[in-house]
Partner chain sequence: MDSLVIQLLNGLSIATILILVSLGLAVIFGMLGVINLAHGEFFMLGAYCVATASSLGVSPWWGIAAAPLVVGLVGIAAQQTIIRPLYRRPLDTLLATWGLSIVIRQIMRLIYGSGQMMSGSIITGSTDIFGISYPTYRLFIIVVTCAVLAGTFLLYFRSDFGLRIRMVIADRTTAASLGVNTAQTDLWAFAIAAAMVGFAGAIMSPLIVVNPEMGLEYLSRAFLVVIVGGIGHLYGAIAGGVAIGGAEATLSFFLRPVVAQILVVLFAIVLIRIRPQGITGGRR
Amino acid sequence: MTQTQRLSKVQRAAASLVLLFLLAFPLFASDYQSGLLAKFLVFGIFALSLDLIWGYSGIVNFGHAIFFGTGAYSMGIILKFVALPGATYLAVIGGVLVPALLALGLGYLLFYGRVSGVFFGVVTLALTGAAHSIIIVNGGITGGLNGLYSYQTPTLGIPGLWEVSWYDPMVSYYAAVLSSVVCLALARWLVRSNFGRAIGAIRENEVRAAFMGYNVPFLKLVIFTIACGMAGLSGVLYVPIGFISPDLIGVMMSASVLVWVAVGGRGTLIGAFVGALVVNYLQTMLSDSFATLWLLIVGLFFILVVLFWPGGVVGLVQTRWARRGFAALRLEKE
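Kindly supply the structure of this chain on its own, in the form predicted on its own.
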């Protein structure tokens, strides 16, 4: 068996064990712990969407929270103002489509306007402040600084016949698990497809990719729209386990998701979930014991990771495994 086959076997076994653990977790954990893990998984989907455009496409987005918050607000606003059977499904569709359409319009203007690199990041950062202000100013619809509340309870099931509250800890937990698996599978399929290879070529050298005949602005626009739609989905999933407030669309949220991806490992997909889990677990644990210093400790941890593990936690594991493989191959030849 080659090293690649051994690695693939280990990856499948590890993925199966993780999935079994996630499915069985509510059986031995409290509702609070299940809710906490569900929130970390939702943040993992959010980080995964950023990894698609930052890690695989080389697009620097400092305002990714715009799409997370837009997804959450779209769902809340539809639930508040649309009183129809099955309004939850309409809200979910709106929570994905609105951020995707927003990304489509924004991406068209920026990519076809040849705005890229750090300039793209600066524009998205500025838009984060604008989006935050729009949420606060339009308090009649969004709730302003108080946040959005008093909307109908989101439900899943068959409208009018059999419905369960999405606020139920088990429902929200398994919705987060199922969505994580689907989003990870979709992202994995995307990056391994011909489209994903074209995106990778653009990330490595945009000029050379254009010279080879790739429509660079169009390909960037497609991956940006897909990723932002996924970010909107994570915002939708956050609604039953969190609170819709302007913080979801602010600079702090945008900075947090950058940290999650960097800590987990940019360009690894699964690293997005690892980073979201590790950083948020540290944040939860340290904020109880060090009420005033926990942010400083998390910040130092991030700096240490960037300095000593630039590939993140998953990148470090992959490097160690590759070295072990080379050593085994050399011994076989000897």
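Basically, rigid core = biggest C-alpha set you can superpose within 1.5 Å across the two forms. Not measured: the values here are computed from a predicted model. Residue numbers count along the first chain shown, from 1. What changes on going to the form predicted in complex with the partner chain:
Comparing the forms between these two forms, the C-alpha position of Y281 differs by less than 2 angstroms, with the core used for superposition. Relative to the superposed rigid core, F28 undergoes a CA displacement smaller than 2 Å between these two forms. After superposition on the rigid core, the Cα of F62 moves by less than 2 Å between these two forms.
Okay, that one was the form predicted on its own. Can I see the form predicted in complex with the partner chain too?
The next block holds one chain only.
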């Protein structure tokens, strides 16, 4: 599943074109449209972080929204209660570190408790409910069911000298684009490193990897912490685009991100963005009155993808390409 070879010329050209398109998008699109695309990209980063642990490490996290939501809430809470010039940067760091530390603690208890496979999924599902309740119970800090609001406007730039509001559509859009590229590059580097190969070995056969001398719980803990920090970052990026509400930590959010990754193609990294884009775009197309029906379709589609099409959209394209390449090779031989 892991692509170890370098990007082909075609792929490089395609990637450059996509990047150019993303950079130029606000020039010909309305603020609403670039806001929407920024949101999809942020969800793409969120899905990417899930793909790191699910597609590459075989850890299914049914509570991934916990880390997304914790990132968003940490950002909002720091912005609300810390009144310093550079508070935004502090909030961003907090928004990444708090979910990462949470993942570290949780991962320590679970991975070293030898909870793996389906049980990890199940425990994280139970935790989602608990996390949602924690947000609602501590209304004084989190705003409870109403969500968190009236925090200071996050600003980027140099505090005191040159500042821009993060709420500016251009700023939030380019922050999302830049972060997407950085996160994708980081994830790609990570899965192709020796560390990534060890993770792949654990995914394929945990017992055998342990016999080979790999410290399985430790490696899982590392990738889990990194991925959850990345999920936290996506939560941070979401704050200027959306509302901080308890729904961010809910079961539906965790389910959605699983669907995005499954549809886009797990274990492909780029599939996370494709899935987030495709599903969210279709969802935006259908009006809110179809919400129930839409979720029904999503659920059915999810079942079908799992049953018949485990590689998702990107997986399908890749196998087509691979097959064509293989056929071309045979032709050359003959």
